[in-house]
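Below, in structure tokens: the form predicted alone, a single chain.
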Amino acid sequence: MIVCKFGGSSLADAGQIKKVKAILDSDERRTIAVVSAPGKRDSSDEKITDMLYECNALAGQNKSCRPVFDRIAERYLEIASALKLDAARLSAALDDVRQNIDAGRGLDYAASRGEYLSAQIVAAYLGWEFVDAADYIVINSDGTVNPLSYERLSARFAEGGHYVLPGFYGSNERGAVKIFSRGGSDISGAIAACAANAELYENWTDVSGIYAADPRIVKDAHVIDKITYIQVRELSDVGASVFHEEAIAPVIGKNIPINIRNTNRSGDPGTMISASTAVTGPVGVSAKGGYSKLKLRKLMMFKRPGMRHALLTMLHLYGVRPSFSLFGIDSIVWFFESRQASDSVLDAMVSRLKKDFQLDDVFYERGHAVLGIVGGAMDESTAFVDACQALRSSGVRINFVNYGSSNSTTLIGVRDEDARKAVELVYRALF
């Protein structure tokens, strides 16, 4: 059995909906098929869940959100029109979630109507059965999934049949709507091929693959052909966005492989992610803007028992939760995302740094980048002597170099300004 998930491009129109079924036609295995909500059709369109976002945010200060539903309403019954479907069920269907959105359901309903719509057009055109995630996925209140999910989505999918189950959301331990973040139809996918003992989980979106570079970055990337999960996860995190990395976890248990694939050109193999690749070196290479850098040092800061957990409780107080550390004899660096904390914040913050554990010295800095190197055995790889090498020489200011701690990825810091242009530099120079 392969489930398959298609991304918001894959079911932008018409016209994307019969490739998705040309696609699950072509193989009988496939009898899974996990949806997104539309997309945009063109680089001017609007996406579907921005529109219900924001149709939220109007029935929130008490506004009609008909003004803006009436676009998505069109775009559906277009879609549904284009491929003969009984425009009758889909109207009333539209009818029923517009008012419940007016009616105040909250965030996690609007948003997450834009799949249960697309699913029950995809199922209808099918002819498959669709089942609603909010009656099988449950969703616990920090954000991971309740086993229960697997128990119920593996008892549905033994009957044997063909369905087709929205992404994006389930249910809260409640009853009620509860959505993943953002790309979380990633998640459901991931969580179908776990409950239903999958062969393969097919991820389909509108790219060849995972690439070792973002190709609007650098032209030429080519498209990895092999990466592992791990790999895939620390690339996701210094960037790279064609995977959502926390969509690893439903399947890493039961080794069952993921292939990103493109549903504009399905003969393209993709990208293969599984538990390990005969593949060593540099398979990737991305980098993360937007970091604030906090270096706070104190003469024996580490011989004072709990130091270190002290200072962190501290910051997550005024709302700062470091992604990246660095250690010295007296020292710690930590870097954070810059949109945790305004200028004020920090300022009062590192005030009481300095007062509260007697710091010799405590301060911020604005406009960093993470460039990260992934791959297999990195610690006993020298890429990143060549990719310093090369952004040395090309004026390239390195602020630490993060060597050894992780077997698959290099971390290498640079000014967010430097920071498309390292990437390439760095591809130039290891691919």
The other form holds:
Amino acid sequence: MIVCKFGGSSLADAGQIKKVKAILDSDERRTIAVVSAPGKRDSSDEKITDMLYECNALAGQNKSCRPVFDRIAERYLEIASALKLDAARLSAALDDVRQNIDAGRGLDYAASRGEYLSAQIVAAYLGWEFVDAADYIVINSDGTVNPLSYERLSARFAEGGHYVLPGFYGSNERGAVKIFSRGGSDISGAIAACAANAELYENWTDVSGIYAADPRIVKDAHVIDKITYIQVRELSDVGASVFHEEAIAPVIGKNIPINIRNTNRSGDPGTMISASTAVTGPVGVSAKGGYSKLKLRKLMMFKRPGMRHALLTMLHLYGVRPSFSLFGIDSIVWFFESRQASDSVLDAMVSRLKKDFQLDDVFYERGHAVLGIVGGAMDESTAFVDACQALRSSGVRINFVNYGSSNSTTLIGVRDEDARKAVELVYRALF
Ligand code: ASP
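Please show me the structure of the same protein in the form predicted in complex with ligand ASP, now that we have looked at it in the form predicted alone.
Full complex below, order starting with the chain above.
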């Protein structure tokens, strides 16, 4: 049995939904569909979920959400009419949702209705059963998935029918609708795959898989054919975005492979994500900007017991949580995400550090990026050396390297302004 999740672009209009049906019909193992809300039809279009956020904001100002909601209703009704579905039933459901948003049901309810309505339409069009995620998936207050969700969904799917499950939401412990973070339908798909004990989790989107480098930077970047769960997480950690990183957890335990596929090119094999691939060497490269560097120096700094811990505690007080550390004999360099603290907060932190720890020198610097090369047995590959050579020979300054801490990722620190160029250079050097 295969669980298929379809993203917003695959449900953006009636034409796309017809493609979804053709995909589902072409393999009888595809019996569970998890759907997103309709996404953009073209680059100037609006996503239904974004409009629902706007509706909720209007309701929060005690204004009617009608001006925005009418555009939402129009899109759903247009889809329903093109698919020859019962418009009266849909209109009633839309009215109900609008009234509830206006009555102040809150953000989670409002945002979730995109998927709710989308799943109703797809279920009616396919003649499959609609399964409301709010009745089955329980999301704990810390955002984790309550194990009860798997039991409940598993029992429902064991009835052996064909089901459409809306993505992106479930309910909280008290039964009220609760959403995942944005892009969270990937997580719902993974939960469904785990609950159904699926042989495969297909994630249908508008690209033919995970690219070895961002195609907006490297125009001719190729699609990765095989990659491991861990490598996908590591790639998304350095900025690559195709698959929600939290969506790996539910399937990893059961070893269910994930196949990223393209609804608009259903013949493309896509990217297969599984526990191991036997691929050695680099698989993908990505870079993420928006880091700052903090450097501290004090003679014999590490002779004082607990110094590092005390410094980190002070950083935490100012909201700074370093992502990478480098240690010298008398110095420490920490890289952290720039958005964690404003200049004025950092100025205050630096003077406090200097005074409390009698540092010889301490300063921070904005504008850093981290480039990650992800692959298999990276510690045995020459990728790191080749990448550094390519960067150096083109004059890209390397600020730090992290090699050997993970055998699937090598990190290279560069300046923010060099990040795109660095991705292109490293891609050309390695692939
Ligand atoms: N519709 C939601 C969003 O736009 C969830 C999803 O599509 O995965 O974030």
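Residue numbers count along the first chain shown, from 1. As the structure is a computational prediction, the values presented were derived from the model and not from experiment. Each form is matched to the other, and the largest set of C-alpha atoms that superpose within 1.5 Å is called the rigid core.
C-alpha of Leu311 moved at least 2 Å between the two forms on rigid core | After core superposition, the C-alpha of Leu311 moves 2 Å or more between the two forms.
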